[in-house]
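What follows is one chain in structure tokens, specifically the form predicted on its own.
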Amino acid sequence: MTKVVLEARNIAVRFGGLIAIVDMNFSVHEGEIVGLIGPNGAGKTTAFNVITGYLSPTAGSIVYRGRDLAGLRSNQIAGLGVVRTFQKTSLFGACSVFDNILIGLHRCGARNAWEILLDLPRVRAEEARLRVLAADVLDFIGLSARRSELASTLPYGEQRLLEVAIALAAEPSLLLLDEPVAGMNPSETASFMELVKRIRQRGITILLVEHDMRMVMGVSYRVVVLNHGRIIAEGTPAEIQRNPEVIEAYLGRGAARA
């Protein structure tokens, strides 16, 4: 078994009297692709949001290389490598596709505000160095033919494509994909597969919600499957489709013939 790199421990979260979450455990491994599923409002996204700093939990904790997040802000997690995606697109969209995937790379950059205002010959050598990675995103996305482009004129799939470039960029150890092929065709849902599979393949680990069950099944080690704010199963993708609650709760009896 690889190494656990990321835990939730018993996660509450409570809206008042709205319980969303309810002692939620579950772990991913280094290298793994997991996916987080579930009915709408199943606490999936609010799972997300926990992890990554956006929201606190009532009771528990995140333990990210076992470390603690607690108290750390959105920024300061992303800076420790766990980087997001979100359901709907967040682009730059009056920026070129080149610029949005520079503005990712920020965290990867050691300049400070005197130096810029001084041009020193550090900020254009590291300018350089940063555009020279930024071109090796959009290569490595396949949107390199686009480069100049706003990123308000892509095609919506392209747009989702740029979000995980963005992400990509911030030189994540830990990717969070939210709904990524939500508005997908099967086409463009068949290529972003692939496109996951290779994140993988360069060290990445994975975690995606969504709601797509053959992307989901297609690329995924295990799955954690939610069901008003509690998991009801985990398991490999087979054992999930065979799972009577599961099918009860989410799946539908059709997905046992799937």
Ligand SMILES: Nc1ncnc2c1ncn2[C@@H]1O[C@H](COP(=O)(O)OP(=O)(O)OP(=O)(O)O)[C@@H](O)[C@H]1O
Second form
Amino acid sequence: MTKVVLEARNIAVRFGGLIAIVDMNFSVHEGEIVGLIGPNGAGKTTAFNVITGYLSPTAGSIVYRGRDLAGLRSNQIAGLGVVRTFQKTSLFGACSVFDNILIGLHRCGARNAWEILLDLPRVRAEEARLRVLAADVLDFIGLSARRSELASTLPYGEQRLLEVAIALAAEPSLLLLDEPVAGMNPSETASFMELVKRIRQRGITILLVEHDMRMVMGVSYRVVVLNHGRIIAEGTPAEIQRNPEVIEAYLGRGAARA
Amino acid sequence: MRRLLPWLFVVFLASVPQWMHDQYFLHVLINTGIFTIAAMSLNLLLGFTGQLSLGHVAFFGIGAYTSALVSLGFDLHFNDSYVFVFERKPVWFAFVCGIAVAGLCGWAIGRLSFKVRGAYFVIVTISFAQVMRLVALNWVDLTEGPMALNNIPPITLGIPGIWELTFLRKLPNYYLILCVAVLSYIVIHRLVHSRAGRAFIALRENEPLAASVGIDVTRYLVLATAVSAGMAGAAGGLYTHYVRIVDPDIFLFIYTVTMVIMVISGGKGTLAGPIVGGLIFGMLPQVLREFARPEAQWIIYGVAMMVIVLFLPQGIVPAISALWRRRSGRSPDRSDPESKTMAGLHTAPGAAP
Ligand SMILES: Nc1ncnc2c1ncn2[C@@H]1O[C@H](COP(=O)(O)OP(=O)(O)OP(=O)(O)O)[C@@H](O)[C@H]1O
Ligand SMILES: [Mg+2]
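Got the form predicted on its own; could you also share the form predicted in complex with the ligand?
The complete assembly is shown below, putting the previous chain first.
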């Protein structure tokens, strides 16, 4: 197998008396698409929050490409190429679609305040370069026609696409998607599955949380199942769909649907 | 056309003293200009990063006091044997010191309020202004306390003894203030349309999302606070060397409120907003003083404010932009300098779930 990029080691998270995650261990390999599934409240979003520095774990550590992420702030973790999206739709609502992408491209720029205040030629050169990059990202995601619209006025499905586009603009090497197709209709979901595969072809490793089993089983190389904060199974989509414990805890009717 | 508009406006302002010879009116314009610069600086924080600095006058006052003290010279008596004597320095140098010290204080406040946002940022800034007022009142050795610093020299430029330009009369002060205002506008314009400005707006719109794409939100908040404070300090310096007296009342809360009114009524988060708001609410009290009875003045002022807030909650400039767009049937796009930021704060930031 290829090399491990992300490793969760003995992660535990407690909120006061509530135990959200218990001793979680899993890893993601270079170039994989890994699905993280489980019933509501299983701790999937909490796991994302821990990986991306929005929450410090009660115990354990996250290692990304050999580097312990303990103590790093979210923006520093993003700086290492670990970029996430949010379960609840999260945009820069008052900005145009194009400006949303430009904000996402922050990591691709390097000009500091002094250079900006003096309006040096390299500031203008960088702006021009970022604009080209932003247009590329919009092209890739298929929102070019919407570039001038305000993010908050987009229809729901396109808002979810824009969120992914913002994350892609930040040049992730590992992309964490939290229920990206929740609320999308079947045809939108189908084209989103294609998009996930195209993102993967760009060399981006993906960790995916999703309740839509057709989607998870359709794109994941490997699936990790979380229940009550504990990993109860791990394997290929086919193995997971046959696993009696998973069917008992989560899939149930879902397995039949998928 | 929209690119040219600000410059036409500057040319217009520059022409005013040529056809308007009323000295009192010029005085009103000068005061309005000073407060408009302060309002522009507040807008950088309130309009773009979304953080309300309700102690903004502190930076204005620090700029004023620093510039006054450096230009007057002062001595500090530590004990009987040691006295620190600070010789008077050229006024232009004092003015620059005022900007620098105010900017440093802004930087420190930004650092202090490291994780402090929203209501807490408001409290930190209010307290800071109150503390500064108490310092100015009680450190009599340095500030003369309530007796005020008097005989502050006017700003001079040039080489002493060879060629000097003294901004003593109203007319040169008017042009000086216009120049500083234009410079401030350029600074804000450049910042806002850059990577840094986008980081400010990202902080305002959705802080968790901004962090998720690698924006060091705190760092940019500190930058915005420092630049904003330095600019307010410049306004304070212009004020001191124009009125040539400064007392602790410069730190009064009402001045911050005036700046906030200017920014909100004009349109926070737009480049032109604080200028429009500043001109209206800077001139209004003076105009009313001419034409209305004293009791009526503040009532009219208050009503004007409420009418704007009620009917144009986003402010005057965004309302005009929207009207303009509707008439010419355009949707907002990137060639429209106000579009990115005008829509304001109506989206709830999605917190990390
Ligand atoms: N900040 C918090 N404070 C207290 N409890 C929390 C917090 N965040 C999550 N929880 C609790 O932790 C548990 C795991 O929540 P989490 O959001 O990770 O679940 P999830 O697997 O993402 O569920 P869903 O599929 O509904 O999104 C839940 O019981 C939730 O109520
Ligand atoms: Mg969740």
